[in-house]
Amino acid sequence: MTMTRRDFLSASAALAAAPALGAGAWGAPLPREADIVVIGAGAAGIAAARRIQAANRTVIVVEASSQIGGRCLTDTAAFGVPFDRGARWLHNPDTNPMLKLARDAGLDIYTPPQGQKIRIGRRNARAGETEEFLAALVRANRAIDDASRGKADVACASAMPKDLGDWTGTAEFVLGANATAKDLKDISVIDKARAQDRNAAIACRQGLGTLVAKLGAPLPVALSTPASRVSWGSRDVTVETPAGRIAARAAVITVSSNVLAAGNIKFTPDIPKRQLDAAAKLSLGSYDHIALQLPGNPLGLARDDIIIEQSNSTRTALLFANIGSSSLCAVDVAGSFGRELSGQGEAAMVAFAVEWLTKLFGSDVATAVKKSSATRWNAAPYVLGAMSAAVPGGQPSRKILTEPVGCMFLAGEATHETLWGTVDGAWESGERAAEAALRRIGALRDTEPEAAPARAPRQRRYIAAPVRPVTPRSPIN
């Protein structure tokens, strides 16, 4: 049976007030056609679908997993309080449209306290030691920026000053694994230098996953409905799923760069090698949260405190303590060490977190843990990692991924040249891809405004006390 566009509009209107539905919950077969089909219901996919709906065009979103959100996933069951298993921050409060959308949806947006501490063994760093570390960060950032203006795009590690002393390992962790999910040796200096400043961290008290799910609730979303094959041309596209085929005039594809490069979705004809190579050069790094419930505040820390350590070992982490005034703490592991640890399984991850906290705060930590849980984004089959970071020489790949492929348009944090690795970038990329798809099908006139242009990176400021310099950027999309 073929569903007409009028039938689809009627079905969409009936579903608009209901939560997103799984493929078997429609009460009718999956719609067979739409103006535009969106693959993926993360931040980019939801942003794209909302923009398409706002243009009064039919849209269907197919999502492989069982929930909306992608790498924005809030767990409210494990600990009795919201735990963002993926992304936890928004940025750019002056320009980020998600903040207003969150408030309009009745969610609580707030700026976390700016507390941060550096541990040296079992004590906090003294004021002079903290200043030394901040000065080391400033020098390292300057060196990376200087290297980005050279003739060749090199690895950030090769640009690092050689005389940072005891702060070398800590600076490498903060600028590399913690900020980008990759070690500095695997990151392009140009990509790093062009990244827009993300120092202003904004949180959603109910969780970023809750926010994205709420923004996607009015949309026609088919959950547990993976796209297995996309047949495309210059005028139309067909998406094959276990629930049936969907014919559309264009598609917005928001899967991660790792999923795209892995060939987990088949394309007929094959997606051009140019795009596949670009996705491979923007592979996702590793970033996971190890959550520990520690009643009674045995670490003696304040709400939303962030702790790092002075370390020359790659076996280090970041602590986000007493999240939202709860007893929940998260130990973040990232980069090559985080990937190795995640590969050993959840038990090994929790054991490391307890060992690491014991080293910094004493032997009472192990007995204080009431409950634990760990994310393993590298093993998540529909994501396969945390966030994108360009390999040396790979920064132009971000722009390549924004180029249309027939009537297909790619979106997601990996396609944003300055806000890669953020929910903000994923959202904006989805809106842009939707605009491009709408123009392709003639739904927008050339005189109508497009989504906001790419935000140029702000001039990097080198100051002695940057705001929240160790803010973790968690896996997103």
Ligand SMILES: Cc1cc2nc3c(=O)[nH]c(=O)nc-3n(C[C@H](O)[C@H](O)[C@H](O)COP(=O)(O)OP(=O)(O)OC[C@H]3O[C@@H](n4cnc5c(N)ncnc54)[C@H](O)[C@@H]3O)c2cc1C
The other form holds:
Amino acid sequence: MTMTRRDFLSASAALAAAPALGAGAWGAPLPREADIVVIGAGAAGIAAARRIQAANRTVIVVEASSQIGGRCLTDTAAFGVPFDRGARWLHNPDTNPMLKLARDAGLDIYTPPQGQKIRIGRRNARAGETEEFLAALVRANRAIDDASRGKADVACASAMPKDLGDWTGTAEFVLGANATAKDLKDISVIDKARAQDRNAAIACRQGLGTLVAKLGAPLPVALSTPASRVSWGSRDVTVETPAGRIAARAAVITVSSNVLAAGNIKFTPDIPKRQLDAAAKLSLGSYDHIALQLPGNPLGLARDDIIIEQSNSTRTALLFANIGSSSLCAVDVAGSFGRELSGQGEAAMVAFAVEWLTKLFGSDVATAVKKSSATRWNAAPYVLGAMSAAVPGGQPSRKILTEPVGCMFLAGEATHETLWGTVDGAWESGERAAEAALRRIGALRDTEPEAAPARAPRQRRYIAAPVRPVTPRSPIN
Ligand SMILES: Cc1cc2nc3c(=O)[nH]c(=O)nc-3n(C[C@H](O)[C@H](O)[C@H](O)COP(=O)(O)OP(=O)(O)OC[C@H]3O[C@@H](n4cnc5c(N)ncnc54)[C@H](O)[C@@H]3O)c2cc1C
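Having seen the form predicted alone, I'd like the form predicted together with the named molecule now, please.
Zooming out: every chain and molecule, the one shown earlier first.
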């Protein structure tokens, strides 16, 4: 029995060599001034810079790391096929601007076969069992939605139905750690209920990191150039970097909520406590991919198969197998278990993945692993986690982060009220912040239409798509 990818998800640039400090990706020295300076070259920063250029204003993007992309990072070197170390799916094809951008950039967008399997021990769940699980998800989502209309914001865990039986742990994993990088006990019901459906799952064959890097390639991006201090007022801003200072009339700041809350960029005067508190309430959860190259398809799975298990413990994961018909498989770990595991290091992560797959498939996975690599986003110094999810009471913080601070405008996935934790949410937030900055410097009139189209209203997540029977698929070559 299979459930469609929609059910599942609803419920729930190659690594560049580091350029010299301050040298731009475009090869010019760091300019000393620009109309608007953008901090961070992830999806939000690249979207912001493109919007500013489209308004014929000068922009410079400073990026602390050695590549464009931030949490969209494709490693093409390790496995011979693109491995997305961060985001890998684009959702909502009807409204997601990244799909058109990817096609226009000549990248190959494809919808992997729709269908996921649930393992119960060493067998696949039967049709009736999968239906039971989908029904459990529907009820859990409805309970969270109902709780979000209550007087006080509470944790999703406290809203969960108590009678999900054997599916309790799996529902918690799919709705919590796997969807948001945090356990349900750490997520606000209002934040979760307001999140727009992440329906469908569309992949970019060359990787989402490749996509963002390509979209940023024509822009003036100074790599390996961390902003260390921002001196700001209501009319101008100076950004200090080890390669020099940039004076601008406005700044768009796209660093993650954890980077902002950690105080890794100093502000003069201090950034208001209101914004810092908001960032802290939108802290990043933990989500990592443990990549295993498994030649010969020892798990006997089809291309792009997604597997979860019936689990009564938080020590569980999601498998994305035979990615794009290759022998690359990724075991995803998330939430508090993922955080604990990633804290133990890459070897422990790979050992868990091997042990977990052996438990579910019985085959000798350990000897089949040709190569492995695990991401550790919590330890990535310029990101410090995976994606934001509001603590109970923290949902209004998203709006607070969008309030202008002098001539500084914050952007990034955490500032999007409904598409937080996504690439397209980050992209849209960057465009919005750029427009606010352009208005501030008088480069855009209030009457001018915004670049980003209005999104369709959020869809109800608990309306499950029809359950489809399993159609056996031939294993990959
Ligand atoms: C493992 C994982 C899986 C994910 N899966 C998906 C998915 O399938 N689909 C999806 O839509 N989303 C997914 N996401 C979430 C998605 O990746 C993010 O929401 C999105 O990429 C965030 O973009 P951003 O621009 O807001 O932030 P970032 O990508 O974090 O960009 C911020 C940039 O600021 C830079 N920076 C930090 N400090 C400084 C400084 N001092 N000076 C200059 N630059 C600085 C950073 O290096 C970074 O490049 C996933 C995330 C992770 C980690």
